[in-house]
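Take a look at this one chain, the form predicted alone, written out in structure tokens.
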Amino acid sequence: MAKLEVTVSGIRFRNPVLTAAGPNVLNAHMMLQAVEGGVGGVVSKTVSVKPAHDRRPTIRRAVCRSMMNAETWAEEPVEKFLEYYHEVKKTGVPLIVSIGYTPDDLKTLGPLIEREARPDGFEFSTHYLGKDVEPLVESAKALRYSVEAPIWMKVSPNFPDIQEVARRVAPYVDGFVATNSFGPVLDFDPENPEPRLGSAYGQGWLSGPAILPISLRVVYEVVSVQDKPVIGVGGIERGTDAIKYFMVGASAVAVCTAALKHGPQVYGKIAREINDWLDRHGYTSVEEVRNLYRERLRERRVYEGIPVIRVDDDLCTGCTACVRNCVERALYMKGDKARVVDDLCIGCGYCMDFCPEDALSLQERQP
């Protein structure tokens, strides 16, 4: 059975999935719900000075699976927040106590939090620090300075240089998570056209699976420039995703979205998921699969001009998927075999998701 513990930041996490600050974690009641379900940490809801007084409806669902929500921090002071905090402590499991978010906000949560309900480290939210990079590092210096416990710095995948922000701030951080909910986004049902969240014009920030891609992305560039560890967050619905992340060089992952959609036992699911695949592919822990996706990318094959489908005939079992895919209608059906049209074949590699036998393959193009 594989190894699903890890340690970031000198925290030890007994597995990879963490809860991801939002409205997942509300609460004592939500985060202690948490653990129940199987997570390896609590990251809770994000605190500030001042409550929040977030306008209803505040949750919708919306495209691919996923979620948009006008959330933004917590609605209850950090006095009650002191106590759900002393809850979670009792449990064993590691907590990482969110807050946000100008540097003053930070000097004055930061050393009151610590000394009253002792976290094991802090997240601080970057979400309405706008795009310039100074004032990241700013509120990264203002926490570095007034806490002793570890602080990961959690990115918005809108900072236009995302590179650029994860080398200023690394030398004051212990970590990065990443990514926060991508957006505004704006969406609404066209038979009823009203908007859908009460926030200023209905608009919202996007979670859930359809950022998947994007997080991946702003992973891969902060793990690329500086060597703190990163915490992916953004779609994690099952353990390949979470596999997906430590490919591309996560330490951990955070969870939200799926466990408003499925529950607080999704947490658990995942963390089996995650054991039972590295199990079945012969690795012993999660360190072993991480970076390999850089490590590919290193190996992969580098075509001079433009390449052309092939069919192996041998794996090829006359499916059709691949012509009924083909973007450019270059694939046709020849007896019980797949062929191509050269000349319309642009190379693309499209149809090649769609083999079920992996019979189709980019080679260089004849003269």
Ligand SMILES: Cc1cc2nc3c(=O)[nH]c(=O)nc-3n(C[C@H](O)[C@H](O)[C@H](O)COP(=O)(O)O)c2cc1C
The other form holds:
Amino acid sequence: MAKLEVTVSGIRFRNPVLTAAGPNVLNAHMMLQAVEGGVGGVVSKTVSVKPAHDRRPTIRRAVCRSMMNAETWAEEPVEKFLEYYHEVKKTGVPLIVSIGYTPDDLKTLGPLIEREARPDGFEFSTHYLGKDVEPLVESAKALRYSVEAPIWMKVSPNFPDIQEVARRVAPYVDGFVATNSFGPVLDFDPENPEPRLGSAYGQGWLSGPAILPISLRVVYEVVSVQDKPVIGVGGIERGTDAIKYFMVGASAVAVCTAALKHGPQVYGKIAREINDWLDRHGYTSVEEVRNLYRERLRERRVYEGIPVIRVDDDLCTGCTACVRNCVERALYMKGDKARVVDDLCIGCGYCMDFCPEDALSLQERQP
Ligand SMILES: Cc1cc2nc3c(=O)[nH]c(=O)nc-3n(C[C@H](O)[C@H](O)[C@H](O)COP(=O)(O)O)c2cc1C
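Can I get the form predicted in complex with the named molecule as well, since the one above is the form predicted alone?
Entire complex below, previous chain first.
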């Protein structure tokens, strides 16, 4: 049994799967359900100095088993949330309180919540601070100098230069959370083209599996330029999704959309799947897979020219999957083996992903 326990910014979590801020942690009831569902730590719904009021509808289905939402922050005041925090604290599971947004907001909320609820840490959302770096640094400094507990900055996936943000903010924070939902985005039903969300023109924020590759890239970039831990968030539904985040350097992960879709048991399910994957591959801890992607990146083969696909006849079973999926129609069947028209092959590699036998490889062209 692998060791699932992780320590991030000095906070010890029984497993690396946390809640991400959202309606999955809207109140004490939902946060306690997350704890029962096996979560390693609770990150609460973002509160700000004034309760939000979001015009309905706020949450709709989106492409690729994902979601589109027009929810901002909590619609209840911080005083109500203080009661919720006390309930979570009683469970002994670490509590990270999410707050937003401006330096003044953080200077008001941080000390109040620290004094009244003693959370294990804070996460501050930057979702509505725009895309300039300076306001982000100012919010980080404001919270850093007004609370004692560790603080994490939650980054949006669409900052123009995420590495600049990470470098500038790192001195003031204890970690980063990457990422928030992606957008704004727009989608609707052509049979009934009315706005599907209550926001200004029906736009919203994309979350769930559709954003996983975006968030994964952001985690990779943030880990690359600074030393503070990063919590990966975006599209995580199963253990292998989380493993990918660890491989690019995340120290823990957080989950929102999968919990909205499948309920709070999903946190424990993902934690068990992480454990099973680690056991199956002979790893004894999350730490052992951290940054494996980076190691492979250093070792990867770089082609000088345009390579060409080669078929290993001993492995090819003639299933035709590569022929059907060749983007340039360069593959064809001769008898029961796949063959390549070298002049048509552009060496893109797409066909390799469809061969169940691993019979295809890219090779340098012979002169
Ligand atoms: C309906 C909804 C509400 C959300 N509210 C918040 C919020 O209050 N604060 C915040 O930092 N992120 C919020 N998020 C973003 C999530 O915490 C998370 O970063 C994002 O959805 C990507 O993770 P996921 O694919 O697991 O949902 C919200 C997401 C959804 C879907």
